[in-house]
Amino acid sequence: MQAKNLNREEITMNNDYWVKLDRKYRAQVRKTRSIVLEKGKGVEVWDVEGKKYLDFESGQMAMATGHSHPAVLKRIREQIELLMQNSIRVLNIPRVLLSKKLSEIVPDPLAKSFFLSTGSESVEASLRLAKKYTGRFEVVSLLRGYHGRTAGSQSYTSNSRGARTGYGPLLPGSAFIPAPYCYRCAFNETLPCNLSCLSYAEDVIDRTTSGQPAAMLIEIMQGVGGTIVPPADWVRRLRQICNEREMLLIIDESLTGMGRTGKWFGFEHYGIVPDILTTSKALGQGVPVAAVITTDDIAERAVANGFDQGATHMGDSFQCAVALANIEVIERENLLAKSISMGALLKKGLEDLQTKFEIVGDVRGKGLFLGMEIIESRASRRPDPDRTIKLVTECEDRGLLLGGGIPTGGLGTNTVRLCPPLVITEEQVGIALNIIEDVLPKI
């Protein structure tokens, strides 16, 4: 099919046309669905044929305040007229104000920040920062974790089997410890547990590294690896392990930052504070911006030791102005509280489905960061990726976009992720639950 055979209206209203054009000209480095989205408003998006969907993926987990929020759009228009980008050798006002705002919403002793464009880039920078501060190079991370696909971030990523095949050696000095996956505990414990996974982790650290790595890199709640939420005791003990070995704790909150879990950052649920925090995605409300936030001491000593960071889009005025507007919306509309209330409503509905349908094995998460694991049966607990794909596909046909369903080895393979924008309404939660309940017995 060629564009010259179609008028403009036919092209705009035809998903198939754009899918074929994509297959012809774009390197298919990532599998995609056969939906071509054209516009969005709040929690809803529309494809080029006019079909409406509830977006329970929040775009790519970035649209915390919903698609096309008027206050964010207003700031975008204003900043475009003022200044889009400048050399990193000079300052701009939005960058300074965003640094100030972040220092106000994070707990002490976190205080200093700098900006990049993506989550992967922020992880890379946080690792370089930790290495310059400590003078060491080894890094410990969690099995099933996901931190990106750049060389450094992928070195500490292990969410899917076989993902390293064909890429050659990654960074040396990496060690992996078990994730706190309570539903599938590798140590056959039940809650409350003895934290056997952390006893094992200490042995791994002490036997496979120098015993004093530069850093521990974790997601506070694993996203791509299966929406895994750790017990509070596990988090607190991990913080102690880092302290005892004088290694910095880096928490990657690409997915869980900016109110997603009901607090500004997921680690705040556990009464601990990381040494270095990274966040991206929802920080920029669809505009690529990421932050690395750390303490005065780490920032100053690392710089004194020679740490330097540069990038073309390192805190552009446009990026930072949009991020500021986004944070202001979250504050003004009290979206942290809404994440808690709407998340509780959605989770309760999913737990009700869990009691009705044997293939719903586990429901977990905090706020509007929720996952539903699909299994063959309660007796076997065997993961059922085929049914997972069917569930996501059937829900999509009925106008509900869920995370998961593309067989890339990510998203826990059999875990469906439900992370709608924080502006979601009770009515929209109900519509989504009804769709899922209608689909479950048919797969």
Ligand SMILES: Cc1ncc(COP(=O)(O)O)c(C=O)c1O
Contents of the next structure:
Amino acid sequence: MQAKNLNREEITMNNDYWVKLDRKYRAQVRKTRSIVLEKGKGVEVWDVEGKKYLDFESGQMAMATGHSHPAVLKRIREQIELLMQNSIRVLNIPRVLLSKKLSEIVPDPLAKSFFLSTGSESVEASLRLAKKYTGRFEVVSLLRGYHGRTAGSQSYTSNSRGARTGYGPLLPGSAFIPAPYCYRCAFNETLPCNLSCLSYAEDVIDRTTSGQPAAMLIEIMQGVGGTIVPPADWVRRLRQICNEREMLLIIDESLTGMGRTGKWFGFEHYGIVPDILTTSKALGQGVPVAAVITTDDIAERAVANGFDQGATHMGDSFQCAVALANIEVIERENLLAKSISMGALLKKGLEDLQTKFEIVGDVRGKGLFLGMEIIESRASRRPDPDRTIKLVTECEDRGLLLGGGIPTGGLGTNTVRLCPPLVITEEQVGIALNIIEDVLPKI
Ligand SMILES: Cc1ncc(COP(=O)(O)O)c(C=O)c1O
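Given the form predicted on its own above, I would also like to look at the protein as it appears in the form predicted in complex with the ligand.
Next comes the full complex, this chain leading.
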């Protein structure tokens, strides 16, 4: 596009120009920062004025193998020349190979997958699958959870106050149980604890549902709700609660999948396996592709019960070829190990900042899925959303893009998310920590 009276140089050199145009023509359904990005490479991105940033949000948490990875770009170019898409009534080779590859990287009994485009869509499909398999319809999910913005996925979403206001009734048959938010335990317990939250959860399930819902839908580690990592005992007991009521356990790993936490999937840290697993974002490395992965038994019985899923982009050759290339990069470059080692380095640095600065309340996470709470003081532990916004904005000015500081209530309003691409180097971790350390005393 060439705007009137402006040559290309004038256009690309100025963030402000594009921001104004955006405000004029785009419905502002989501507030944005005044940064207009033009290109990226690895962990770094550049705005149209040539300013460089370290991208600690990994795009929208999708660029696990880094921006413009040469092997992924090569595969994109090859596949564009071959075949982008086909009718869902026929097959393509990348789709078959991607489902085979996923069955190799997930633990048994997970074995079969099908594909969609987005996280919300995969959550919707997982719920439809669970309902057809069980013949039931109720679903239990966690307070503070985020599963998307379609009607079904939003019905089980409660990441912020007010997010459900004004949209009319959502799906009936939904129950919410407390999140395992140990830093602010609703039952005033400290670790190791009695898991009172799960005793309460059982009461909620048995008193507010039929007692046998179709499924329990959770993020294994809550992302938008504030980087909340559950204790192992909580996860194991939750799995038991599902088994006792014959509810399927659906784990939504839109954010935590594909190596983000140091394993292919976050649930692998806990020695349990879900009945249905969904993943998206980093699966496609910027190309929208999502997977629903389940057991042979569930896949076959649900289909026998009439389960049918259709969507225009349901495993396009292009989507699946890119996902395959991306998985190959994660394997070849040993990025699961890198997520653990770089994650440990970053976490240690943040913990050092926590000891130095009162306003750093909690540092938590696994691998390169890390969060840091900003509080008023150690004594009160009161969340400090204003300072969180200041921290994120100041870091941005100094060339570090962090997740968080969202006035609408995401990330628990006072959690800063630090999730760089898994290809990050020690030097880049150091640069980011220095910026944060420099900013913390000034906010
Ligand atoms: C855990 C989780 N599930 C689902 C979604 C929705 O994914 P999408 O925005 O691709 O629909 C998100 C998005 O952030 C997410 O974090």
